[in-house]
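One chain follows as structure tokens, the form predicted on its own.
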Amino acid sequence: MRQSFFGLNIAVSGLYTAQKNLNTVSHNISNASTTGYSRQQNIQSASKPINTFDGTGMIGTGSEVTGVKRIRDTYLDFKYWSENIANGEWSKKAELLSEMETTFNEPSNSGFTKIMDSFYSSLQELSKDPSSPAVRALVRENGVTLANYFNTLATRFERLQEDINDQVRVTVEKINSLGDQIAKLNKQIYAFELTGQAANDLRDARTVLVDELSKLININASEVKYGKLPNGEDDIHFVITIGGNNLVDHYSSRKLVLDQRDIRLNSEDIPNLYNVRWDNGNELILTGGELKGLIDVRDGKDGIKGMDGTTATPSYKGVPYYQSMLNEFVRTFAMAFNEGYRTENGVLIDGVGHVDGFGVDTDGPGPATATSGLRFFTMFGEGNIPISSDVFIDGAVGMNAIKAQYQNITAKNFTVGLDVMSNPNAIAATNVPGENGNIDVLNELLKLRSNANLFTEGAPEDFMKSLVATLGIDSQQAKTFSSSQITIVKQIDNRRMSVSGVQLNEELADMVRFQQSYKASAKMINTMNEVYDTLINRLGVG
């Protein structure tokens, strides 16, 4: 049997339920500019009917709201972290090879190809006047400019890599620190849900902090279901892997932790380098995101085995190889300058160098005076001092225990050797001593300089511009790369949105939809009331 005001509850229910509307409505639109918010509706149905106590019918009993729903396609979210895990990569490889770019600073006024020419226009000058003390001090002065060029080369590249390994490192803290909230969200989450409710922001704030996690590292996200709950409900945990391993497993989450080298990976990297493992010891496979690139650039040599001859390097140029392409390329030259050595066909050639001449001899035409048996080019030594020819050589004998000693110089110690330093007449230019007029040598030392058999590239100039030309191309790759997957997640992202996103004028419809809803269900509430009052204080009343 109905209520007497049964009619009254029903405009009431009404009355209740567009309240309800016009909160979420109101909650929308207070979040329409938070990050990561998804648009929530209300689920609203028809309350239960009840039974006409004479039997023709159901009659309904007004309306009701049942739940709020979180409007989002979860397709479109693991699409994006998917995409993102590339756009990670390349971003951050894109960042650090244009950084690299930068350091060769060519073409400039100050690039390899003008600091070369000026160190060969020189050596021309004193083609001309061999005796001549301002142009020899010119020549040294500009063996000095050169060697400082791969010089603070070599240091920006060790500084470069330094940064990169602090970015490994806060990059590793903030994948673990990620790991965390994911696992307490998660907790929350469930415990919410298991009284029947959806945890609606809740579940946006953890899919902000996934899509910050997939640009970080290559995740895979999932919600897996592990039976049935008390209730009937689906039990399902939010689970992170990572190369197949739990990064967040439900209520936990799983470290990664840092461990400096104590062995080097390539002979040209700073010490105390990151590797980055699993907290149990299980090696972290990395197929993208930031840290791949990160680490990819700071260890990248080509794929080539490092020092300890069984691991690989990442397939990839990265800093160790330019550093090992620099390092060539002085050992190269300085060998060929000093010694006339180049390897021709896989054959070592001895050739005319600067160690064959003679320098200017100061007491004129006469007694052999003039130093003779130098090397032009040596590097530094303790203390950041120059050391002599004779130091440098360390006794070495015949063409291939001479070479040997060349691989001590790198692009960071190349410098113009004590000898020359101290004594610019030291330069040689004759192969004849005495005869100050003689240029002979100097004649080979000029001709290096278009030797197209010194390097696999040619020239000297030839391997610094495919060097340059080589980081250039994979520095744009990298911006091609970057900018396609920055292009595919921001489609992604305005997919997610057109789904999720509030729209101020849908929501301001809504709100104007459920006010006039409100405003009919008082005015029903009106209208019972006048019913109940005549039914009630004025029928019978003469």
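Residue numbers count along the first chain shown, from 1. The shown structure was predicted, so the numbers you read here are calculated from the model rather than taken from an experiment. What we label the rigid core is the largest C-alpha set whose atoms superpose within 1.5 Å from one form to the other. Compared with the form predicted together with the partner chain:
- Relative to the superposed core, T56 undergoes a C-alpha shift of no less than 2 Å between these two forms.
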Contents of the next structure:
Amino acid sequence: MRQSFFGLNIAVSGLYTAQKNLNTVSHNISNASTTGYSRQQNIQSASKPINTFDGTGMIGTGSEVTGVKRIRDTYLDFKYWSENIANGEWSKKAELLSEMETTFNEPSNSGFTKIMDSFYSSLQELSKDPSSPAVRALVRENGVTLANYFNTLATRFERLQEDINDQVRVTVEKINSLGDQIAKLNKQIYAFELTGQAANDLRDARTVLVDELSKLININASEVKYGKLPNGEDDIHFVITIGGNNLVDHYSSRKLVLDQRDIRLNSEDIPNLYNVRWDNGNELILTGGELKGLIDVRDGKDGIKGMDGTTATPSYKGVPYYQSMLNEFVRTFAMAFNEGYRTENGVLIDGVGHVDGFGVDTDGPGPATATSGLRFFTMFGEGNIPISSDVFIDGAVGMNAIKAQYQNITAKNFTVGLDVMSNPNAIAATNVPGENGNIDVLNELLKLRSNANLFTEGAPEDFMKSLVATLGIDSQQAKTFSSSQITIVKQIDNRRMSVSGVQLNEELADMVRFQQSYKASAKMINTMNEVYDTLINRLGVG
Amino acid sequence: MRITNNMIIANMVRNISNNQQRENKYQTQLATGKKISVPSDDPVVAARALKLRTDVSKIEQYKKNISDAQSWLSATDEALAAIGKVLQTAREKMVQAANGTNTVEETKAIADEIKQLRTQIIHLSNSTYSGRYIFSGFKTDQKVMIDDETDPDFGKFAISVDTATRKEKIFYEVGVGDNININITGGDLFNSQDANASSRDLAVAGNTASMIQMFDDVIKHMEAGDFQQISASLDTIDAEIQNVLRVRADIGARQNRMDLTEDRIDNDFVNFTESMSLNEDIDIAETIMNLKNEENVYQASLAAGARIIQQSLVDFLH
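Now that you have shown the form predicted on its own, what about the form predicted together with the partner chain?
After this comes the whole thing, all chains and molecules, with the earlier chain placed first.
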């Protein structure tokens, strides 16, 4: 015989179930816009039936909610992380290279081409009137402008390298902090799940952190099974590795540390750049993420060996590559312009340069005021004052010794020499003192502009053209990679959202559904009430 | 695929931002008139742009050089014309003096006129172009002949101008590897008849040029009334006149060459600026069309987005 108020209890269970379902709907709606939130669903089932012995068999006892599950396809998370690594790397590279492009300021009306044009035009004008002080001053000023262009470029590159280095520091700190937070979440999740509960919202929070981390560095995240728990569930630990080393292992996280370099990697580098390694001294193996993007651009010199002769630089054309190319340009150009020396098929050859010439003889025939041995280009010395030819050459004799002196010139310190700065008459035009219509030397200097053997890339302008084109191509490549990678990541994210995201219409439909169910259960109680009323109050006794 | 609200919003935002990026691209193109603003927009166009800009700038410089060369050449031509004229006048006077009926007084009077012509030649030898002596070889700041009439060495070479061995030829660059010699040296012009073959064409400071020597000889003969010698000198002056004509013809040829080069360079300039424009300038009509198109797409995507994100079941439930 079943108990009298059984029906009422069934109705009450329906009321509770509907309420719990409505709570979950409400939770979903509230989190519709929460980043990384996965919609939740109650696991609802009919509660345990009772066996009756009057022949009816099992009788239903109502419904109950046994758990709340997170709707999520974790495969898509792993997929997202692996693609986001490349996204981070290329987005960073695209951003940095486009900054470098603006530095070059080409093609424009104030870039290298224009400046070189002006310099050579003033030399041409000088060749037509070598005795004009005004034109001489113009040549000097255009020479200064040319040198300035390189100084500015080199300084900007240095500043960029410094900025990138700072970003490396911030990124490493972010990685450490994320690792730390993930380890803490692991602990909470594990503690919850030990008791058989589902830590839905904490898992969502952890996924968001891993999403963020995967953009920064090449991680490999996995859930590792460590046997069974007493309650029969798998004992799962969440592990994140970077290049084979654990960043996060269940409850604990390891740190990346920054060391300032004692020895510069590239001769063009600014001092004290950061090396990143593990806190236990292990080498950090970087294969992707923003950190790799940053380090490639900061250190990249096309994979050639660094200053120590053994460490290879990243095989990427980053800041040091462009710095070294600019240095090569000014060294070669200054040497050819000053001395006439240049390398042809690997052999250093001699030619007519500025140094062999004479300036204009301002006081007529007789000893020339301008003597030979003056170099047009030298470099800044102490206090940012251009040094004289004597100081620059420093007594070096012979092609090779003089060539070695030119290694001291960099794009940053390149400038017009003190001799020419203080006396424009020292700009060499003639090869015989006192002949101020003689432009034999000037003609040689003018020929340099079209000398296709000056650089491996060709004439001076070809060199810069190919440098700018290289940067353009690399930057275009980074843009393309980054935009296609973004598309892939977005697509995976879309698929994730498709599975886990909250669909308001769906929730509202559910809401109506559960509301109806609630109403009906209430109605049921009402009915039961009436039944009991009839039974208790109206029947017989009174 | 199940479409969720966040997806709709994320996709809409992404698509609208893509539309805006394209709009921005065309807007920038229209504002700058250029197809690219940074090399990575199109590295090939960028590299070509740099090359063509260099080429155009070189051509512009060559145009200037050509016009300066032309000015120098025409200044030389004018000086040569004047010298030729003086020599013609001198020849007429000599023919007049060579007539045996002249008295010594008469030939002396003619000699005075010839002296004036000689002075004129000496001054013409120091012709200048924008303050530079055109017949002084490389020493353009110095006179080729001493033209101070009080100087005992009046009419002698003031400087040495070497044409034979060192070639004091001034070259202007009028094309890549194309240099034109724009000057005539004093030796070449005035010293054609030097007896000493090794010093022919050579001006040596302190020496007298053959043309001036001819004048000196003629004046001497006229003052002596030696009409036979004067008559014999006619051959010498003819040779000098011939020499001036030769030099003038040479200058004329160079002027022709400059005119032709100028034509060619003008053509090059048009061609190169055209290639430059084709390479880097936008087709405005096409770009405006593209911009308009993108504008429409943008408007449509905004309108559609506004409709889709507003409405949900919420709006219909009471």
